[in-house]
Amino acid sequence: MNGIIVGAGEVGFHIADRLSREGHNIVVIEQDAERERLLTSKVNALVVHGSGASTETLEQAGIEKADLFIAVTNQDEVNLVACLLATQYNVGRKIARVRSLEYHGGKSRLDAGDFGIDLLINPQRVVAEEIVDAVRYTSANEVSEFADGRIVFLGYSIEENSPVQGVALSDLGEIRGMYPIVIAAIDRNGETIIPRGDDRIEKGDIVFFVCNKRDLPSVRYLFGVEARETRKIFLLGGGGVGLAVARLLHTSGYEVKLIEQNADRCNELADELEGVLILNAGATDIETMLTEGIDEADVFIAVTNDDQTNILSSLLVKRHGTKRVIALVDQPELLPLATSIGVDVAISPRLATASAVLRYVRSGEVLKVAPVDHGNAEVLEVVIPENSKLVGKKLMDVRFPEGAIVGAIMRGQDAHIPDGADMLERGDRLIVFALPSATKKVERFLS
């Protein structure tokens, strides 16, 4: 596939890196000379200096041969104009990142088809949905739902008192009848590994696993995770993401209190969010928060535009009794740091946006893609096509690409955790954990 990516920020960088590693021919258009030099040194892609809204630059990038066009600069107008120009060159698929609610999801919502664009991605909405998923699954570091919500992929931190600390994977396999899960990977000291049977779970690990949603109570018991009811939520930051998160949480029945420092913005939010209590306070105004019950809050979510504020305020309220804290962290280098010092869930808006793009550009067999472990791996929901060589084979007889593991099978309305004797059928939907080196191999393997 020949693809052009306009914008080499963190989103464009991540997409270019992932697609180039999968063997696609990628050209990146970037105006900033420093970003251009960084990309040239780190990604196997051709970098063209210029604007994506320039026909001269597009032609230099090879627009006539492009199958895919992705515009993810920080300027909505540039992304839209670039995609409009790509339409004139008959590019097959066009994707634009659009931050402004004026274009997407606001009162004057415009359809992607109005611009000849196949997909408009609004980062605020993408991030808000990821945050709400994190709220719904208490104690999980990461979460994604698959197979119409029947299968869940979760990551749990292993504490000192965890019942599975020191247990070998082979021993867990022997009790799968009681606890039907597939442990897909372990994050240990920042490295994502696919464990073997003789590997033992250690304190500080984050264990990633797949299970049927109906089995979650027994799985929580296995890991020693307390199932807490979540009702009271504090939300710091009344920007676009905060507004979207507050709406989704309030609609879902949670009691939400939103903290915003700007008084004028508080008045705007009060008009927008009926039923949500708006507090005019700063990120470190702990006295006001304590008065409002932060010490009894189930979840605190920090979504300001400043990573340090989000991290520090989360740690502050956790020290005062908040049970769980979620922070929006934009800088990639701060993601692992945030979780290592006490933030329960750190969510990257750039990574979430890049994931939404990658999900769309995958082959037809890939129904969903979710990044895990800060983008160090992916979970894919893939369908076995009618002419696949896998049809009629037992799972034990299939040699999946190295770095990939099947965690669940969805057949019709039945979702279950497989064993080696499962026979694969056309139309089966597989939940597959894959390291970056194996993602493209999995897609090819299915065909």
The other form holds:
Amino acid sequence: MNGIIVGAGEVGFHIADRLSREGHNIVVIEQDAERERLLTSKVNALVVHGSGASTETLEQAGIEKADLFIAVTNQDEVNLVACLLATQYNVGRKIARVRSLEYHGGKSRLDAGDFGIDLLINPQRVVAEEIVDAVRYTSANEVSEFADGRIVFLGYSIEENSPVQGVALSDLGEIRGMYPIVIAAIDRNGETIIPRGDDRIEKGDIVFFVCNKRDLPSVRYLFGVEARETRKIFLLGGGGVGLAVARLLHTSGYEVKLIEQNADRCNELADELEGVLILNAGATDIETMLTEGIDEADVFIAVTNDDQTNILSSLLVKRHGTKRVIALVDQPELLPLATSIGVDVAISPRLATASAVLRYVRSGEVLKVAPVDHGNAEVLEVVIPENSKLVGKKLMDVRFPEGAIVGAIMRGQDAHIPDGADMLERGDRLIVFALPSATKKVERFLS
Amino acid sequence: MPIQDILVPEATLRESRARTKEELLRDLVGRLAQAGRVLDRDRVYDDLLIRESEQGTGLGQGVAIPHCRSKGVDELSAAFALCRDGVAFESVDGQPCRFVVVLLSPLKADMSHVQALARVARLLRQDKVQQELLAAGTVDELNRILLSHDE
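Now that the form predicted alone has been shown, please provide the structure of the form predicted in complex with its partner chain.
Time for the whole complex; same chain goes first.
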């Protein structure tokens, strides 16, 4: 595939990195010399200096031959104009990142079709959905659902005295009849490893696995994490993300209190959000929060536009008794730091946007992709095509690409955690965990 | 966690007459209580049934390891029962279970519980062990077989 990416910010960088590693020809258009240098040094992609809204630059980037066009600069207008121009060159698929709701969303008078764009991605909406997922799974670091929610992919942190600390993977294999899970990967000191049978789970690991949703109670027993009911939620920051998250959570039946510093904004929010308590207070106004019961809150979510505020306020309320804290963290450098000092879940708008784009870009047989472990790996939902050479083979006899592991097999309505003796059939859907180096191989392997 | 450290030999049951898993669990918990390994037998029994309601503890191949963490025990303890007619434990393969170990763990969560489960599973699923257990004539013989094949 020949792809052009406009904008080498964090989102563009991540997409360029991933697509080029998967063997696509990627050209990136970027105006900023510093970003250009960074990209050239780290990513195997061609960089063209200039603006994505200029035909000259686009032609230089080889737009006549491009079949994929992704505009992800931080300016909506540039992204939209770039996509309009790409339409003139008959580029097959066009994706634009659009922040402003003027161009996208319920009240907008425009839709993607007006621009000839296949997909408009609104980072705020993507992030809001990711946060709501994180709220619904109380003990997990990362969660994605597959097969219409019947299969879940989870990551649990292993703390001191965890029942599985020191347990070998082969031990878990022995009791698979009772605890049907497939451990896909372990994050150990920031590195993603695909463990083998004699590897042991250690304190500080994040263990990623696939299981059937109906087995969640037993999986929680195995990992020694109690199912906690989440009811009371505090939300800090009444911007676009905060508004979207508050609305989604309130509709799902949670009790939401939204804290916003700006009094005028509080009035607007109160008009928009019926049933949500709006508190006019600052991020560190712990007295007000205590009066409202922050010490008994199940979840605190910080989504102001300042990373430090989000991280610090999360740690502050956790000290005062809030059970779980989720922080929006924009700067990629702060992501691993935030989780290492006590933030339970750190969500990156840029990574979330990049994965939404990647999800769309994947060809044919890939139904869904979810990023894992700060983008160090992915979970794919794929279909075994009719004519695949895998049909009729046992899982253990198939030489699956290195760095990839099958976590679940869906056949019709049945979702199943496999062992080696399972036979593959045509039309089976597989949940596959893959390191970046293996993603493309998995796609090729199936076709 | 060697099986020797957790198996309570005097609780071993050579010919269980239990027809349901409830009967069998009552029986085994009672024997562990007689051996002084259970502080509160009703509580332990209830905790076992709660686990059973969340998931079947049948491993397949005729093996079941009903288990729980419970306030009613203060050390990891196991009891074996041979059920020649088989008892239903909602196994993955739908087979009735003839080789049953009940495993009780104190509340304090640590890895020994999971490792003991794995160890018992590894032992009881071996064909050779199952044949020998079926052929055994006495409780002592059963205990000896269980301990000698543990590795």
